[in-house]
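Shown here is one chain on its own, the form predicted on its own, set out as structure tokens.
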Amino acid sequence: MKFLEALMNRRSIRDLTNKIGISDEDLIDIFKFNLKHTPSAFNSQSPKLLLLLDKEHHKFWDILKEELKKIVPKENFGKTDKKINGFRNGYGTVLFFDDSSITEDLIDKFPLYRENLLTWTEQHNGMLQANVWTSLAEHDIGASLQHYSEVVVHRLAEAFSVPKTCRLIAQMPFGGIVTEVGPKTFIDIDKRIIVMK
């Protein structure tokens, strides 16, 4: 599939299965390739990935469910439980981090760029997320981007030996696609672009 077709087909897929059409080795290569070739400010290479497969993937969503039970009202938890199970039923999860020790070192070297560097950190992590997501779509692997960082971050060091310098930014469960999503709707594109010559 061409890149533009993969980009067009990339969707938020939340209903997942643990069956995908590629080997773990090929899957890992996708993540390594995107991590290596996604640009970063000052070539800092501060984004880090934690790829969770099999029981480690399940453990992440079980921990998150435990934490959500503490804050979601009991009468509303059924909907939350169904959503989390849709992610847990997938093949794996990738956690996106920024290595704050690298970012802080750049801030020390270039203090005038402090605010920019913090913004650029988010931007190059976002580029990595989009690249990974599109690459998964190219292989007919469904995924979605989730943001439960504040809920689960205090459990990561113990559960997965995540260094304290790694700041969790997002989570992406992925797997086989159970339910295709409907068509996208779009605002008139000509209202979103200005062309000047």
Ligand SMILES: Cc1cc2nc3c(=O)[nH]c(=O)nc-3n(C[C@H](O)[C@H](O)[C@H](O)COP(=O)(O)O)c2cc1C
Contents of the next structure:
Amino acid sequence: MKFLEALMNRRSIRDLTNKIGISDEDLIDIFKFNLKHTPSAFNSQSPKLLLLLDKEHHKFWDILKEELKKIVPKENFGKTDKKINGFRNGYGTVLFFDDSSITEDLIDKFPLYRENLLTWTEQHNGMLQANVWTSLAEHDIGASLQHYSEVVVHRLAEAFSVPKTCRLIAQMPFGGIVTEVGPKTFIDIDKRIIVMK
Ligand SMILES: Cc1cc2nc3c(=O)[nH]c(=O)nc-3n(C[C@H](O)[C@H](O)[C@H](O)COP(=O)(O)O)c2cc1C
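Taking the form predicted on its own as the starting point, write out the structure of the form predicted together with the named molecule.
Everything in the complex follows now, all chains and molecules, and the chain you saw is the first one.
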């Protein structure tokens, strides 16, 4: 039941605090465990993580703000700033990458699978994202999934020494939960599954 409960309790928490109830060692173990045990197509293990804590976490969101300032109209920036502060106020951020050198090697080996491998790469990264998100929820750590890759990608090599072969897919800021989010609406579940026997 523990897994199903965590699955149900995982929500998008966008207003974060910098207080969580576990040590950095335990936190790092959660990420390592998820990386190790989440499946990947051909067992390629191409997903990679960059875990940003403390000043590195703040640096990421400050860089993103700088970049957003260049593209968001001045009159809307207050709203954007508030939203980004919700993430920046958190405990840390994990960046999800695909190591494209691994994926490209596989494509070279199995050229007929090229399109599938590109799709599966997104899928197994998504599986990792979901597993990490649920694992954090299991420890009462709030998180959300963000997609600002295009806006910040050109700053990562200099700011965080990210290798060129690592392609940024998603960002997950996490931390303490300020306010629980409201209930979700659900489509009738029986309209989404057919059971045959
Ligand atoms: C593949 C995927 C992409 C998402 N991208 C974003 C995003 O870029 N920004 C964001 O704030 N939420 C994003 N979300 C969160 C969804 O909007 C959210 O999961 C959904 O509304 C259900 O709410 P819940 O997470 O509280 O259960 C994404 C979720 C998924 C699964």
